[in-house]
Each structure stands twice: as structure tokens, then as C-alpha cells.
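In the block that follows, a single chain appears as C-alpha cells, in the form predicted alone.
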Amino acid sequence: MQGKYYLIISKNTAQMLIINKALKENEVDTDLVPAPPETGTVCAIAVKIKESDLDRSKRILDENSIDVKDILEEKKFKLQGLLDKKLGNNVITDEFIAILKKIEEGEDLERNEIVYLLSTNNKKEIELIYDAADRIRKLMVGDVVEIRGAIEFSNYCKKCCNYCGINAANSSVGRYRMTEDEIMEVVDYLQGLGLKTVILQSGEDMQWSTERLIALVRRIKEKTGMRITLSVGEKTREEYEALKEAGANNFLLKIESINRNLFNEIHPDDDYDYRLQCSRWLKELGYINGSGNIIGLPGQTNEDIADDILYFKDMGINMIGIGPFIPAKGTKYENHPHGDVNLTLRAVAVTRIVCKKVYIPSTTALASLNKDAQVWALQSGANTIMLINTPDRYKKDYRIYDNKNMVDLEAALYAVEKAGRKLPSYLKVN
């Protein structure tokens, strides 16, 4: 979509998919995208629409007596002040002298000039492109880091993805499944600590059928009423549409890489076509959608990085989580080096200068690799930090990767504080 567009802002997300279905049958081409700040939540999402079928849409949503919160005019976000004028071509180059300037003017970035963020070692744009990231954090989401609660509640999967520990054909690991009374013995202190929203994380485990989840998903909104997050892999539409319809809010599915060879390498028994329109139908049945990927994968290029950070733009993504590769026992690339925490924290930056609103965790990959690299994250554009709660006697199984730090309220405190920024309201801490 080029030229001028609009965004037609809902009151809720029930509203919003009635909105985006009546325009599309009427042939409106319409695309959700991550609401401008100034509307409020963080992952609100926006229709928008080009400014030709403005009046168009306007009279659709009159016929059909659909009420609407607001329709804005989709500006470009311009900060100002990045460039010190001080500053000579000795310090820094030209082509990141016109980067900063399409910054500040809210000018998209193209792919040559992401790659340029993601690889130069000059040590002052490098400062200046975490400085870049942290302003349009702040100004996009604030300073509250948001604290999700996680529980690993299976091991088991189907998938025999190359990077992962918890593959099928990983002998070494031993295999658990929580029951639905154990989870929600879990789910009820998460409610305790005043947490909003807890994430249900798993592998593809054929036991824990659609069904179950949706038993589940009713049980913990119809006793706790918190959001709740999916993260078990690829179903059909008919399975997400049931899980939303539930009460699941959002959907983490993460690409790992959109470059398709590599993505094929990672993942054999997987279909690359297939886990995009998965992400799709996420996007169209009003999920808050989340992806990510790997920093660090054999044969990653900046290049592939760049395409990643561009894909997440280009599909509306919500939530982008992006971790470093950290090898794992009994798998194909356990002997493989774990990714740059540098270049994740990089990614982070600037996956933040270019996608702007949206919700990019401090992940517990990084914690793995360096105490403080949560602490970095935050200062480098993320702003969500989820909790490890799965029950003591389980989580040292749930081994996606080797040494995976466990990060608890106490390690969250500790990041939050020595980042500088803010708790939110709603925790509940001595």
C-alpha cells in the first residue's frame, strides 16, 4: 500500500473485525496494523484503508449502522533532534547521515539501509542508533516494562526442527505434560502477582488436542478473566478461529527466518507456505499476532535479518521476539556457536526504529547468555520481560536450549530497576 492513508480505529477488537469484513465486501482493500500510540494500548489494532475509498468506507460503515471510535489520518512519525550538526563526516558517514534524516522525518527505511543499521561498527552510529531506538520506545510505549507470565505446560512435539531441544527425535530429554488442574494452580498465583496476561507455551503435542485447549482457555477467562497468549505451533484456521472465539487474545508463532532456504534448513518437516498463512489467518481472525526470529542460525546473513525486521512491518506483527540461537543438547547444531548477543541487541534497535508500535520482549534467550542482557534489551527498545513459571519439577525439561536462565520476578526487579525504567501498576511486589 502507497500514498495517503487512513486508519479506522474500533472500539474493541469485535468491533474492528466486523469493520474489516464489511469494507472487504465491498471490495475495500483494507489491512490491519498496529494502531497509531496516541489511541492508547499498546497493540491496538487499526483498519486502514486508502484515502480514495475514504468516503466510500465512511458510507459502508453508515449503511450498515457500524459505529466507530475515530478515523485518522495516517501520519509519519518524525523525531527530531537525532543528528548532532556538530558532528563531521570524520565521525560518522554520509549514508548514515541521510538514514538518521529519514528517521526524523518518519521516512520508511529501505532494505540496503536496515542491513547498514544492522552491520556498521563505527562506535558513534551504533550510539546513536540505540539512542534512536530508546526515544521511539519511549514515545511509542512508555516506560512501564510490561511483565507476562509463561508456563512450558508440554515437551512433547511432533516437529523435529534442527535447533530445537525439544524435537521429536530428541531421545535425551525427558518428556512431561501438565495437567489442566496443575496449570491452573499456576495460572491462580500468576492472578496473585497481578499479572494481566499469562502465555501458554508448549510443542506441537498431539495430546493436548484443540479441544483441551479450548477447555483450558474457557476455564482460565471464565475464573481470572487475563489475557491469554498462545504459543503451540501451527493448526488450521477452524482450530485458531475456535481458540479465539475461547477467549485466546493473542497468538505467538514465530517465523525464525523469512528466508525461505534457511527456514527449510531449520525446519524439515515443516512447510514454509504453510507457516506464513498461518500467520495470516492469525492476522485476519483479529489475534494480537506475534512472530519473531533467531539471531545467529548457520548460513545467517545481516541481509536475511533485514528481510525479517521488513516482513514483520510489512505483516502488521504485534509482538516481535528476537533471541539469540543458543545450541541445545541431542540436536543437529549443538555443537554450532550461540548467536551475537551484539547483533540481537542490535536487531532489537532496530527492529524498533522500523516497526515502532509494538510490544518487543527483553527474551529469556538473551538472559541466558549474560545476566544483563535484559537490562540491554530495555535500553536498546524492548519493553516486555516474561516470567519462567513453570513448576520446579518440569521446568528444567522444558529445554528448548542449553542453560536456559529461568527468569523470575526477582530477575525481572533487578532489570526493570537497573534499566531505569518503570514497574507497572498492576504488580503486585512487597
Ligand code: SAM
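Numbering follows the first chain given and starts at 1. Treat the numbers as computed from the prediction; the structure is a model and nothing was measured. What changes on going to the form predicted in complex with the ligand:
Within the set E185, K76, L369, P337, K76 is the hinge position, where C-alpha fit passes from one rigid part to the other between the two forms.
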The other form holds:
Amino acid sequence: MQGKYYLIISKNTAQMLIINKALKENEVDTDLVPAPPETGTVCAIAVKIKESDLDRSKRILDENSIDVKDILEEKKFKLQGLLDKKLGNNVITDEFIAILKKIEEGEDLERNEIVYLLSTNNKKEIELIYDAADRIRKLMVGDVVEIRGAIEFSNYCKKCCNYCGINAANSSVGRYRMTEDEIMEVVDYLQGLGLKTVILQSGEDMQWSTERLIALVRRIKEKTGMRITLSVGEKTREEYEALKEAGANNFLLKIESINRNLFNEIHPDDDYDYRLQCSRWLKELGYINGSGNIIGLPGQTNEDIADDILYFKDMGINMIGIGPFIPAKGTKYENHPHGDVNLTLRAVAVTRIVCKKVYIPSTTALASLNKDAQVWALQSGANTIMLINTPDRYKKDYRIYDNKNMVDLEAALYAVEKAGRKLPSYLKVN
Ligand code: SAM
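Alright, leaving the form predicted alone aside, put up the form predicted in complex with the ligand.
Expanding to the full complex; the earlier chain stays at the top.
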């Protein structure tokens, strides 16, 4: 993406969606991106348009009497001084210096350059990669760590993903399904904490039909006005559309790996092309589109991870969840070693460098391997944390992998403070 871009800043989410819809209906190419930190809260979303569409967009908004808060030229990305740091006796390669210069200029990196960043063992180079990622994070989304509350409302799943502990074939896991009222109790608690976004996650549970989900989304929206993230797997375009119309804002559907062979190996009963299509539909429908991958899958290479990162960028993915693979009892990969924490952190950093203005969670899977890994992820480019708010009586059975850390508010406060970052002003903590 070269050339100038403009960001349309709205007063609130509802208005942002109206703007996006009106422009899209008039065939203006739009993208939904996190708004610059100085224009509002970190969860605000701006509508991004090309300079060549600016006048036409203004006219369309005018004709439809749609108010906007502001229209700003997207700041040209410049990050000076990455190489000014004292190198001492450290030797860094010419190839690395050339990559760092491209990062400073905000230029797109080639696949081989991304692979280099993921693979280097040179300590100084690694330090400079994390420094670049942290600075880009600060510039793009600011210092506030967005905190979201997740409810894992059912662990029934019809799918048989080889890595996942709640896959249909795993008889070692106790099954549960929360009722709408049970979910609402947790939603009320999250609203009481001041949180702005609730994440509803489950296996692909046929009993939690789209009709029931629509009713739940409407009820949450009417009662709390909170933003709703769904993470309920693959559906038809019509179903995604109906959920969007009911009030869902964001959707998390990780590609897990963009390598077709690896995807097929880990998903014996899933269709690669259909999953990609789902992600495209989510984008077309105006969802804030979440994807992500798993680091440390059997046979995965750094080239595969580089391709995942390029896919996130090319698809304009807004939220990118990067977590290490962790084995789950009763699955095909129960004896496969867990993914490397350092490689996962490196993937977080390189994703921030390549994708820039996106949400990157400091994932629960990282926290499950090391209490401080969430701190390190925040220092490597991540900017959100998801609290696990599944009721205690069910938590242990949402065992997508073993020894899962139940990241709670205390853990999140610890990570934010230790990483030297800011809590969101909406959070009500004593
Ligand atoms: N069914 C929904 C879907 O397919 O998107 C959402 C639920 S699924 C359990 C949520 C995420 O858990 C997956 O996207 C996957 O990345 C992650 N996950 C499952 N098993 C895992 C494992 N063993 N290690 C790391 N992540 C895992």
C-alpha cells in the first residue's frame, strides 16, 4: 500500500459503522484500523480511505448527512534513530542494517527479510528488533493496554482439530454449555469492571445455534451497549451477516497456519479454502477482523510464520493473536513439545513491525508457559490482554491445552505495571 491515506474519525462506534457502510455502498475502498491514540481511547476505530477517494467520500458523507469528528491525513511513518544506539563491540550484518533502514522508513519488508528477523540469533540484532517493535507499538496504538473480558461459554465442538483439547473426539474432557442467563451474569460483572468489550468464545457447538447467538448478542447490546467479539468458528456468510446486524462488532477466527499442507495436517476435518473465505466475508461485512496463528506446530518453519505475517498484512487483519502451541492430553499432539516462548515473542515483534496499526494480544497461551511472558509480549509489540471470566465451575473444562493460565484481573494489572504501561481509564479498579 503506497501513497497518501486519510483517517475518518467518528464520535462513536455506531457512527463509525454508518460511515463505513455508506462509503462501501458507494464503492469506496475502506479499511477499519485502530484510530491514532491521540484521537480517543485505544479501542476507537477509524475508517481509512485513499487520498484519491477523499473528495468523493466527503461528498457521500455530506449527501447522507453523516457527521464525522475529524478527517486526518494518516501520519507518514518515520522512526528515526533505531541504529543510533551504541553498538559497542557488537557486530551486526549489512543485511540487518538494510532491513532496519527499511523499518525506519516504514517500507514494506520482503519475505526473506521477515524470515531473517524471525531467525537471527545475534543478540544485538534481537535487541534492536524488540526495540523497533516497541517503538512502533507506542507510535501506532499508544501506551494504554486494552483489557477485554472473555467468556468461554461452551466447550462442545463438532470439529476434530489435532492440536485442540476440546476437539470432538477427546473423551478425556468433561463437557459443559452455559445458559444465556449464566452468560449474562458474567457480562454484568464485566460491565461493572468498566470493560468495554466482551469476548464470547466456544467450540463449534450446534446447540448454541446462530439463532440463539443472535438473541444473546441482542440482549448484551441492549442491556450493556458493550462491544461484542465473537469467536465461535466457521459459519455461512448469511449467519455472519445476521450476527453483525444483531450487534456483534469483532470476530476472531484464527487461520492457525497459512501453509495449506500444514493447515490440512492439523485440521483433518476442515477446509482451508472455506476458512479463508470466512475471513474474507468477515472483512466484507465490516467486522473488526481477528486472525492469528500458533507457533510451534509440528513441522512448522520460520518461512511458514513469515507467510502468516504477510497474510495478516495483505488481508488487512485488525487483531492478531499469536500464541505458542501447548500440548493437550487426549489429542494427536499430546506428546509434541510446546512452542518456544522466545520464537513466539519474536513473531509478536515482527508482526508489529510489519502490520503496524493492529491489535495484538499478549496471549493466554504465553501466560500459560511463563507468568512473565505476558509482560514480555507487552514489551515486544502487544497491546491488549484478555481476562478469562468463565465461571470457576466450568473453567477447568475449557481445556484447549493443558495447564492453561486463567488470566484474571490481578494478573493483568501485574503485567501492565511490570511492563511499564498504562491501564485504560475506563477500568474501575480500587
Ligand atoms: N472454535 C473457534 C474457532 O475455531 O475459532 C474458537 C475456539 S478455539 C478453541 C480458539 C483458539 O484456541 C484457536 O484459534 C487456537 O489457536 C487455540 N488453541 C486450541 N488448541 C490450542 C493448543 N493446543 N495450543 C495453542 N492454542 C490452541
